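Encoded as structure tokens, the following chain is the form predicted alone, with no partner shown.
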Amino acid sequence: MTASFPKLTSDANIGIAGAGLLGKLLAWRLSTAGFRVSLFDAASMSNPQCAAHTAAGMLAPISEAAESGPEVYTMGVYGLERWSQWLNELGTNAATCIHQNGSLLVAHPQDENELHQFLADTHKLRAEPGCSIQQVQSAELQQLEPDLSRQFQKGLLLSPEAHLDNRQLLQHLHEQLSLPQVSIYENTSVSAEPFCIKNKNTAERHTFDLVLDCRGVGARETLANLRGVRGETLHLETTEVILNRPVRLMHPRYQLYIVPKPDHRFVIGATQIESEDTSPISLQSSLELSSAVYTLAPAFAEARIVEAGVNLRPAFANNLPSVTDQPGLITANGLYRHGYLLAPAVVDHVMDVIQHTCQSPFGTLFKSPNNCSSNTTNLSSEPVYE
């Protein structure tokens, strides 16, 4: 079906519903391109409630590909490169938010078959340019991460992967939006319609040349097939452990990850529960996360739990993002648990739809006969390795 999406002039007035990761990134890219932007969010910018604030900020296309498939890998590799470019554009301080030391997969000796299974699952992927999976033994593990428990005898080093200091990044993005052409509406719950954003509390209507709906789980009212998936994290603080990169513990029942953050903090996650409950973290989840991280490095025993995070990841049935467009309204949603990894691919595609540049790196997936975008864009339509 061919879209009749109009080309906008560079000074068009664009409204964005939702100031999570996608909303902030699009507000930044659009304002940089000269558009006037109004950004609406149900929470406060100084107290963000979005999943991007709770997340660990990993850029791990190889780690995720074994379970999530080739589309996630393709968009993730693109995202890795794009984040480096974007952070340099955001300034010197923002450029320090990315750490490209790879990531490490380990397993208890009795669970080492999980590492072999990962290698089998990524066999075809390893033929892709830039995909580096290095098997490491005990001595190499200790060189890479001296504070890991010495019980681990084998591991996998995924060299191209990286992680972000995501909360600092969100702050840098917020600072970039302090521009005359950007209007921010905090603590404002809204609905999104073609050419219009409506305040749910006051019924006030704001009209625009284009509306972007980036509300995540908040868009369920208009996206019937969207669901929320509960994720829980623990934030620990300790000076007893130093990690240079994210570490994933491969286990038959779950994969735990631990990601180093500034100021001696670590994010431990993540549960993945098919529920839209947003109540505090459960005792079971807390015990499982805590005991697993203790086995990774016993020095975590004296770490302080400074925060327990709970949030909902927006997901569609295939757990892949989707972009839909119609005159006056573009909807971008469904980043699931790959928010930071996939956001650049989604943002650049939305920008391509708006500007009609036909330069989206995923253009062959979306191109229709008469313009560069189809009405429904599902970023899962073409395998990369089979």
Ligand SMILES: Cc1cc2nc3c(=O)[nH]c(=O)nc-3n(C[C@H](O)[C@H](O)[C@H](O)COP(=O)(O)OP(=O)(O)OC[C@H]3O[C@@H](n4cnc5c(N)ncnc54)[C@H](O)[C@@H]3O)c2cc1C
The other form holds:
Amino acid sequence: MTASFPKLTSDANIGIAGAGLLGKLLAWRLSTAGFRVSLFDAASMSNPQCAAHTAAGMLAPISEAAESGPEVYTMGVYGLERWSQWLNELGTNAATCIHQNGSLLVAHPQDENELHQFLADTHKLRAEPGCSIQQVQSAELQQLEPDLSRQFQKGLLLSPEAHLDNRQLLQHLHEQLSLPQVSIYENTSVSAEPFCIKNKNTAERHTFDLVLDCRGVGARETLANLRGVRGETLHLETTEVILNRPVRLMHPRYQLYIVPKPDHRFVIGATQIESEDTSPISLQSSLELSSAVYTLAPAFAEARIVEAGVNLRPAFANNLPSVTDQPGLITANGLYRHGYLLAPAVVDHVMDVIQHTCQSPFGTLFKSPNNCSSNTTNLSSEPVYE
Ligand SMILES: Cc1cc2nc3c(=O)[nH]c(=O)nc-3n(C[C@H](O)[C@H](O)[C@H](O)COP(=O)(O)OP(=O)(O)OC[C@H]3O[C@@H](n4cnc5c(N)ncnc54)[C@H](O)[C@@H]3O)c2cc1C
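Show the other one: the form predicted in complex with the ligand, since we just had the form predicted alone.
Zooming out: every chain and molecule, the one shown earlier first.
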């Protein structure tokens, strides 16, 4: 553990800035461990603005590692297992929020080299124990997903991969936070400093034994090399299509996924644009997403577009997460497009730093030379403070 990071008593008072994915999860883990927690968010809980609300909720260590590297796979596989445990802890309703049916990659016949490229990119990964990338032909494709267009001749079934009903999950987490030792401050935009959270509008200061900064892209004011990466989604509703797992369309120009959600809903996503613009979805993006989904399953033609989502993924230069600690302040950020996948690794690591338990399996991954963690437990390029 860090020499500089003081051990807290179990009834310490902890302030968390940001009630998105990391903020809510840490509030839950800390309050369950007996700490008193105050959770601040700029938005209201009934109208969340976090990337976690916009996200598709895929837990896709293989698909993500193909683009992002082996650390994402290692932390992702850990995350998959941890989500199952956590959801069981959250109760029987929450336990149904995870669907572990793998995911399917398909390409139009003229683009099948995209599947070959994926196989080449994941060559090393396939040697990992438990990692399965199964080539499937049209008959098996039809068995797995009968509503997919019959034009698809080949696909890849990836396991272990899963998806979460993420909005329900956030709701279950929120319900857990109605414990007496948790105070929630909604519509409260704050800054985070060692031992202090400051209301930006009223300048009121709340002091704590420890502050956690989990503001996602909202922390750009102090983390100068954090950026937002725009992502756009469409939410469709139809009873004409049933999918059992996320389906990704591999395409040379854009990659699209469909993730099934409860109540005959589907999230179609997502664009990935190097821009911090949060204005509504563009015509081009909505055309690309909707025409691609129509080619995947023509029965989507009659689906209703019930929502178009836009949000920013918080990312550092190498698109990997970062946890830093100093007395009175821990920052956790940069979960990029893998927030749900990597959150268990990051949250358990933060808990480890706070509780001095030296159990984080990511001690080495987070580059700790001598101790079980370091005070710049940083997978990413070093955050720059302004
Ligand atoms: C379109 C899209 C699709 C995605 N799909 C997936 C997916 O399929 N799988 C996956 O694993 N990940 C996915 N992600 C990524 C995932 O959503 C993020 O990585 C994750 O939500 C980051 O968690 P966070 O807690 O750091 O930030 P957030 O979830 O964004 O939470 C930050 C919170 O801080 C609050 N805040 C900000 N500034 C302040 C302030 N000054 N004061 C108080 N509160 C503040 C915000 O209101 C927000 O509630 C997707 C993201 C997007 C945008």
